[in-house]
Every structure is written in C-alpha cells, then in structure tokens.
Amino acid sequence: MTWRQALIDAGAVPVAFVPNPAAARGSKEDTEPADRAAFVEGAELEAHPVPDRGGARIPPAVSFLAGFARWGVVACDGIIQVVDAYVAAAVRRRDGRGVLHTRFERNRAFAVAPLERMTPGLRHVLEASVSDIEPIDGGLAGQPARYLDTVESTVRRVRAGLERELAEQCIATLGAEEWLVLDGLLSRSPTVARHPRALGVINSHGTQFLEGRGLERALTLPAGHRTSVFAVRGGHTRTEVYSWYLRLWPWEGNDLLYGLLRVEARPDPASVALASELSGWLVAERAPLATPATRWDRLLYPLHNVEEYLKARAPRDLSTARHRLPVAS
C-alpha cells in the first residue's frame, strides 16, 4: 500500500491535480536579485559572431547534467494539500562515438505537507507511512494559489540542492581536458563556479542585469552571435562568475526571448578569451534538436537527453495529470 493510500484509507480526501509542465518540470527560472552587469569584455555591450558548425572546436570529452522535478497534490486534509513530490538529477559523459552514459544519479521521493497544520490521526498515518517529508509552513493553506507556489518553491529548493551535489561531485573527478555542462546556474556552488572547465547554460530570464542599449543589443542578438562577456555577482546565495548571451536561433518572427541562452563561467581572463570559441561549441549542440520539448529552441541537445533519462526512470503515477472531467453517478 502506498502512503497516499494509507492516507485517503484513513480518511483524507482523494485529490488529482498535477500543475501545468512547467512548474512540473521544477522551474529553473533566474529571479534572484542580481547587481549590474559590469562589463569585463570592452566598455560596452557589443555582438560577436561565433564560429560556424564546421568551425566549432567541441572538447573531446563532454559531461552534461541536467535535473528533473515532478509533484502533484494527492490528498486533502481539510483545505491542507498533501503533496507527492520526485526530484532526480544526473551527470551523463559523452563517449568517443557520441554515445551518452551515465555517470552519477541521484533522486529524491517525498511528500510535501505542513505538519503542525494536519489532524493529528491523518498526521500520524502520514509521518508512519512516508519516510522522507519536506514540513512546510502552513500559514498560506488557505490560499490555495499562493500555497502551491511555496510548494513549487520547495520542490525547486531540492532538486537544486541535488544538481548542485552532483556538479560538485563531477568536476571531482573530470579528466584532464574534459568539461562539464550543466543546465541552470554555474553560479550556485562557489566550488564549481571556479572551476576552469564547467559552464552553466540557462534558458530562462527572469533577472535582467542589463539596461539600456546593453539589454537592446543582448535581445535582438542576431542568430550565431554572442554578446560582450561581463561579470554577474547575483545574489545572497550566488558566487561571482563571468556571463554572456548566445542566440542559438533567429528570433524574427518568433520573439524576442526565442533561442536565446545565457551562458555562465568561472570568473577568469581566460573566460573571455575563450567566450567566442565555447559558444560555438554550445551552437553546435543545438542539434538534434530538443523536440518534442517545448522550450528546444533553448535546449542544447545533450541536456534535453538527460531530461528525458531521467524522465523514463521516474515513477509513472505522477507522469500524467488525471481527467478531471465529472463521472457520471
């Protein structure tokens, strides 16, 4: 018996609702309050062409980590949402002949509920039943909206602790010319940002740290064009490191965010002297293309493949929202 069943047996109410994919996935999201930019490459921002496909220098060994969430409401306890949550997260190495295999795992399945707030018997079967909770405060649970979103906010708080560990555990052991790629913020271990060969690429861009003429010229980038690198401090809980913009595709027509990443790395000289070259790595990553995922246009390819790794080891009655159509009596 599962600890749902447990809890609905003991007279919870059964629920179904899993939130929209991307609060699913564990948004990655970059709304930390940030300093300026302070540019470290020329006194303004400007637009660099990168080397072509056939140009691009790829390193010979690659490791690419990426992180997976997964959480739907399971029962309710009164107006108390009990949460079912999953969070993986892995490191997979590119072989010789472009073959991707596993290096570190790790995951994490929990339920998600504010304790003090639970009748104590449905409380009781709770903590009996389930042995990793994630106790949240539960002073918002009558604001169903705003307490979905601390949920959320707790989901992502795990499954970003988990990159972070497997990061810091990777570039341990890389090889002597080997790299790590890795799909959110370089900038949240101090340990890897300072790592000369681990890069960060986010594709989401919550936080501004340009303005003016800067952040014109970063979001109309022309396609295969990265921008002048400049230093982000991010932060309470983000260490310096250097950063760009890179268009993977051509925005016209789409808008003004489409395949657009921003690029992290550790705050040296040689970041910038190697910018153009590693974008043009990265561009060349963009195929195959991430399909069927919604955001492929920012989604370099190895990323996208341990997303869906992760996604066929995770356990499968979360993969799909129930119908919430009425049932004839």
Contents of the next structure:
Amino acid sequence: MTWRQALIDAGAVPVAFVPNPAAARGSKEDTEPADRAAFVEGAELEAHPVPDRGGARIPPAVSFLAGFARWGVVACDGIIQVVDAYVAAAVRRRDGRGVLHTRFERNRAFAVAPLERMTPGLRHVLEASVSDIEPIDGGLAGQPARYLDTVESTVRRVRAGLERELAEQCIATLGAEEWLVLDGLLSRSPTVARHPRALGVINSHGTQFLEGRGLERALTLPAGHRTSVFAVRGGHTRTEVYSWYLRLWPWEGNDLLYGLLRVEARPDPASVALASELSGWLVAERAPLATPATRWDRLLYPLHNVEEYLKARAPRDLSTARHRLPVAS
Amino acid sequence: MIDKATPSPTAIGRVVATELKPATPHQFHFWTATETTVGIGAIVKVQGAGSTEQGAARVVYGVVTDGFAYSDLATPLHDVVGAEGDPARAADAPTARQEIRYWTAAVLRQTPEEPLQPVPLGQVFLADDADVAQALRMDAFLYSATPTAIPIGLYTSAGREAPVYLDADFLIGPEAAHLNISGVSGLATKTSAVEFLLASIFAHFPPHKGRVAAVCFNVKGPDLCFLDQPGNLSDEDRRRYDRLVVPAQPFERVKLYAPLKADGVNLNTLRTHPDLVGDVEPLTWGLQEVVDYAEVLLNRDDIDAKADAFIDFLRDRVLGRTFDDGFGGTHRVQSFADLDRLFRSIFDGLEITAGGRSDTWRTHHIATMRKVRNRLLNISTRCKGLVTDDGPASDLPWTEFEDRTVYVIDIANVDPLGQDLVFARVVSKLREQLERRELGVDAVVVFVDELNKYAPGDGPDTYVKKMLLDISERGRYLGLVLFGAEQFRSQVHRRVVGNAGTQVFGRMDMDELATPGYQVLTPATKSKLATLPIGELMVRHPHFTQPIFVRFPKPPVLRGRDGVERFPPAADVPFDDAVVRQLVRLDRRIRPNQVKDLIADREQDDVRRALAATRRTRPDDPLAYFRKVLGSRVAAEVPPAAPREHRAVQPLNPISDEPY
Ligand SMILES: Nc1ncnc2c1ncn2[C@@H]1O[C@H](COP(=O)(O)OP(=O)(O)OP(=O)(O)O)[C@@H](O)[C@H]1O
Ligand SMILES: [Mg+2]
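Can you now output the form predicted together with the partner chain? The one shown was the form predicted alone.
Full assembly next; the chain just shown is listed first.
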C-alpha cells in the first residue's frame, strides 16, 4: 500500500494536483539573480562563426548528466497539502559506437509536508509510512499558491543537490580524454566548475547577463555562431564560470531564443581558446534531433536521452490527474 | 536423443504489453538487445517474472513470427533535418538513437493449459532441447512407454540445435496421416526431404505399430533410381544424422520395378548400368490388369455410364471365358490380339449379317463399343512394354511386401495414360490388400512426386484424382499413407492437401505465397519462406500449434543426377542379348549361347510370350521351362491362325479425332 493510500484510509482527503509542466519549466533554475557579465574575450560581445559539422572535433568519450523531477499534491489534511515528490539524475556515457550507457544514477522519493501543522493522527500515519519527509514552512499553509511555489523550489533544490552530487562523483572518475556535459549550470559545484573537461549547457534563458548592444548581438546571433566569452557568477556558491551563447538553428522565422544555448566552462583562458572548437562540437550534436521533445531546437539529443531514461524509470504518475482536463504540454 | 541441458539462466528478452499491443493467450510481444540471436522461427520460453508475482508459475512457449526495429525518431523528416538533407552526413551523428528490437511471438503452449490466460509479462529465454520438446508437445509421444517419435530434422534457430519429432500416430495413422511438401524446383529439396523422412521412418517406426514399407513412384528422370546407393555426405550432415539417431546409410532393401521398352525386352529405366540393372524387376501387365482399371482410360476425358457397362460386360462375361459372338464365332479372349479379333467379328457381323441395319449388339451401342475398343487397344500401343499384347503380368509381390523396404516404380518414361494406369492399379491394389490385411506389412507410405499432375485443383475428376482423394480421406485407417510433393500447393486439389496431417514447405515462390492458402502466415514468415536456404523446411504438424522451421541432412542416398553419372545407363542391347540377360537373372548357370541358339529364328512375339511365362512361373529350371513354352521349332513355324497384320493392333481411328 502506498503512503498516500494509508493517509486516505486514515481520513485524509484524496486530491490530485500536478503543476503545469510549462509553468514549472519557466521557473526552472535560471532565474537566479546574477551579476552582469564581464567580457574576457575582446572588449565587446561579438559573433564568431564556429566550425561546421565537417570540421568539428567530437571528443571520443563524453558523459552526459541530466536530472528529472516530478511532484504532485496527493492528499489534504484540512488545508494542509501533502506532496509526493520524486527526483532523479543520471550520467550516461557515450561509447565508441555512439550508444549511451548509464554510469551513475540516483533518485529520491519523498514527501513534502509541514508536519507540525498536521493533525496528530495523520502525521503519525505519514511518519510511519514514509521515511523520507522534506519539511516545509508551515506558515505558508494558509496561502496555497505560495505554498505550492515553495514546494516547487524545494523539489528543485533537492534535484539540484542530486545533480551536483552526481556531477562530482562523475568528475572524480572521469577518464583522461573524457568530457562531462551537464544539463544546466556548471557553477553549482565549484569542483565541477573548475574541471577542464566539464561543460554546462543551459537552454532556458531566465537570467540575463547582458544588456544593450551585447544583448542584442546575443539574441540575434546567426545560426552556427557563438558570442564572445564572458565571465559570470552563479549558483548558490557564486562560483565564477566562463560562458558564451551559441545558436544551433536559425532563429529567423521562429523566435529570439530559438536554437539558443548558453554554454558554461571553467573560468580559464583555455576556455576562451577552446570556445570555437567546443561550439563546433556542440553544433555537431544537433543530429540526431531531440524530437519529439518540444524544445528540440536547443536540447542536445544525449541529454534528452538521459531525461527519457529517467522518465522511463520513474515511478508511475504520482497522482492520477484524470479528474482534470488534460494540459497540453 | 534429447539433451537435458541445464536451462539457460540468462534472459534474452522481456515481454511487454501495451493497450494497443497487449499480450493475449495466443500472442505476445517482447524486446531484446539490439544484438541478439533471436530471429523469425526462434522458439522462446516466457516465465512469469518474480516468484511473488501472480502468474509466476505459468510457463509459456512461443515461436517468433515477426520482428520490428525502430528508434525514437518521430518522423523520417527529422532525420533529414538532422543530416541537413545529406544522407552521407546522417551517419556522422555522434549519438546513436535509442533503438529497439521488438518481436512478436505466437504461443505454442502454455503450462498450465487451464485456465487459458494472457501471456505473463515475464522474462524471455531461448528454448533448449527440453523446452522445444515441451513447446511442440512432443513430450507426450517422445517420453511415453511406447514412443511414436519420428525425427524430421533439427530446430536450429538462435544458435540452438534441438531434434524435432513427428508423431507416427499422426503421420502414418490412425489419428491423422499423410504428408504434403511443396516448394520451388531445385531449392525446396522436396524429393530429398521425403527420402530422408523415409529413412527416418524406417529407423524409428515404433515396433508396436508393426511393419512398414514404402512405394515410390519415380516420375522424373533418374530421381529415385539409386536409393540403395550411398551418396556423399558432409561431416556436418553425418553429425546431424547422429543427433537424430538415423543411420546415415542408403536403404538396405530397395526393389525397383520398371516397365519394358517397346521391344518388350529392354527395361524402360535409367538404371540400366550393367552393375545395377540386375535387380530391376520388369513391370508388365496384360489385358486382365488393364481391363480391371479401364475406367482410368475412359475417365480421363469423360464419364460415360454406357462405356462402364460395356467394360463390366467384357470383364465379367468375355475375358478368360469361351464366348460366342452371336455371329457364329467362338472366342476365348486372353490378349489384346484376341480382343481385337472379337471386336472385328462383332463389327463385321453387324455389317454383314445384320446388313448394317442394327447398330446395337447385346444392348451395347456400336459407338460405345468402338470407343472402348479404341481406348483399350490404344493403351496397348502407347504403353507397349508396360502393357504386353498378350503377355501375362510381371507384377509387384502383392501378398509379400517386406518390412522397411522401398518399392520404387519407375514410370518416368511411360506415356501419361500409362502412368495413370500404373498409379491407379498400384494404389488400388495396395488398398485392397491392406483392407484384407494381406499385403505383408501394416502400413505403406506411397510417395507421389509432382502431385499437381495427378490431383490437380482444376480439370476433370479423373479416376486417379478420385482415388487420391479417397486415400487422403480414408487411408489413415488402413495404413495407406500418401506423401505428396509438388511445386505449387495451390495447384493441387484442396482436399488432397487439406487432408495431409503434416505439411512441409521448402523455399517458396512469392507468387504462390500471395495465394489465399498462405494468409495465416505473417509477412515475416512468408519472406523467410521465400528465402529459405537449401536443407531448411517449415513444418506444420497436428501437435505443433504453429509452423516450425527445421533443418534436415542431405538424404543418405545417391542423388539421381549423380547416379546416372556414376552408373551411366547402358545402351539398349539387341533382342537376343536382352532375352539372355533376363533368363540369366532367373538362373545364373544359363549360358548365353544356349539361349541364342534356341531363339535364333523364332518370332519375337513368341519369344516374348515364353519369356513372360517363365518370369511369371519362376520354375526351378528356367531354361527348360522356357524351351518348353517356346515349343518345338516345327510348331512355331505353323502359321498363326490370324493374319499376320492383325497381330499389331492399331486403333481404328486416331484417338484424338474420335467423334464420341
Ligand atoms: N538437406 C540438404 N542440405 C543441403 N542440400 C540439400 C539437402 N537436401 C537436398 N539438397 C540438395 O538440394 C538440391 C535439390 O533437391 P531436390 O531435388 O530434393 O529438390 P526438389 O524440390 O525435389 O526439386 P524438383 O522440384 O526439381 O524436383 C539437390 O541438389 C540436393 O542435393
Ligand atoms: Mg523433386
């Protein structure tokens, strides 16, 4: 019996709320306030062509890291919403034939609930039936919307933690020629951020580091071009990384962010020297297309593959959202 | 026989089911690694996943009937986009898309059988020998106290090699019987497969079922002329023989029968090499044998009750009796020549005595009589050598068939009408003798190659076709078993193939596979059939709920084509030498010159008649008997009663122009 069932049997009201995936995506992670960029390659931001696919040098071994989270409100104790959450992350390594194999993988299934605000009976049932409970500020219980925002950021934090741990584990055993490409910020872990063969690939552009002419150059970057490298600070640790934008597919006819990636690499002059070559490699990763993912224009197929892998291994949908009209994703 | 190998511990696949493609009691789907030995025709075993799960005790066997490969590519366009329109670049993609090998399998067997439930979503294993026996329900007849298993070949899919057995009760009767094999010429190995299976039957026919023999009609060149001679076998094939426990040796007891040529002394077969011709028995029939099966000759083109009545009349009232023609002549009809004389008297009688006013004789219309006469005399000309004008018969040993013996009847060079006659008479006699339990064996396998010629799906209902239908419908109770082979199954009468309990298919023609008879096969199975390598067959058998692919070794006998190379047929010998040869066969002490002197200035017909009588009587002293029958020189010089030209019987009209 699931703990949700135990709670309901003990008198909790069954509910089913899953956050709108589109909304959740928008608020993902790249919205943290950031400092302005400092240019480290030239005095102003310029567009540089990157080698095309034919000239790209693709490292022989690459590990890809991505994470996954899913949560939903499954029961109510009065107005206290009890959340069931699942987060997972995995590293899959690409072999010589281009096939991905899982190297590391971690997941965590937990409940989110303000225990101190629950009725003693239900609290007891919850504590007895689920070992992993993430606390949440009980004061928010009276503001359901804010409460859910907090749940969202709690889950995101847990997921980021899991991804960071996995990245560190992977870095520690990375082969001499091997690269690590991770979905998201490189700056989360100082160790990873300093590694010479680790890249972060960010495809949601909630945080802006540029302004004025630089911003315009970045957002109107032609396909197959990158911007000059700049330095940014990010993550909880305010770790410095070098970064640049890269356009995989033409944005004209689509939108400004179409096919736009932001790449993070270690803060080192070597990153500037390698920026074009690395960009060429990433452009070569356009094929195979990461369809049917909706953001295939800026999602690298191997990262999509890791996500799919995690999704396939996740437990069934946390709540049965069938009472609601389906949400187009 | 069956190796009780330890069950393979590693799963090679996993059953998956979706709402659109669920597992059912008769079909399931599973996936395997991209690199796998599984292929169409592989036999797999499904076991319920965890021991705690429901359905864990259920074991399901299935055979792979279809396979699919796909990747997570949503539409082919995406591949074009990814490669920027350049196919050469498509291979450059650094990551291989996630792929699947997805298989469909048809259920062969479930244990427990009741309640019949959908296949559990368990692990998939390759079947070992014991699993194959289970899957094909062979355990019941293989491990029983009185096993009835007849090896047909080896199941060789997925790197395994397990013997596959047919159940003699369902191959030879009485539960079911008959076998039909079809496939394209030269690649389907139809004739070879039957030869192998006969060897296997002889080695494994269960003692409690008694004695078994085979009668094979050789209808194509030297096909079956050397069944007693060893062929070339590879070591690989010898190993297969060992695995199937069938001796890799030619048939020990083979009797070959061939009609004579028109000269009445040389054998009409390709087995005439001096080293081998000695054991070829001549097959010659006389008027009595022909008249008994005269319907064969008539029904080929038409059915005529009047003609039937007249034939009955001849059979019952005329043949072998003293008979008064009503015009003052007395006849004793024993040969075609006698018969022709009788007809002439009747026709002359009607013409002269009745002044042409009457056209019936003893209620038989003159047209009917002319027709019957033409047909009967026609066969004696067209099949001279098989049907002797006046010679008594040299025949199969109808009461002394021997156990595990192959009787080959070579009719490859006989006129189609004569083939039908041989066919009809041999099969009818077998049936008759089996019914009386007087044949000498309990079961006979009759092998008919080119079955489409004898039991075609369209065309008139000939006597032969009706007879084949009759065996296929009732033969199993008698032990009369038909093994038929043809290129195109769709061209054979439906009930003849339909009644074959065991159906075998070699390499098939695509057009044939497109005919309605093959609708039950999946496209994958069809394409496997269309490209089946030599030596592999697809078998359907009552115990197998699905067709199974097997590989059989080359037959242990000399192939006809190789036989005529190793033993080139001898040229026809002169008349006197041929007579010598036949007499020497009966008695090795006979010296050629004795015979030649004896027949020096004799009529060839007289010599033939004497020879036939000697052959039939098999006296202790053949030469003396031959001399006696031949009579004194003086007697032979007395002119025969009938004018010479009447001896060579000719039909009144060529048969095709005949108006009746
Ligand atoms: N088990 C086998 N393994 C390998 N080769 C074989 C096997 N059986 C038969 N062959 C070879 O295949 C060829 C064709 O065999 P066979 O004559 O039996 O075919 P068929 O189907 O009877 O042809 P047709 O329709 O012309 O009579 C022969 O050359 C034979 O030697
Ligand atoms: Mg053949």
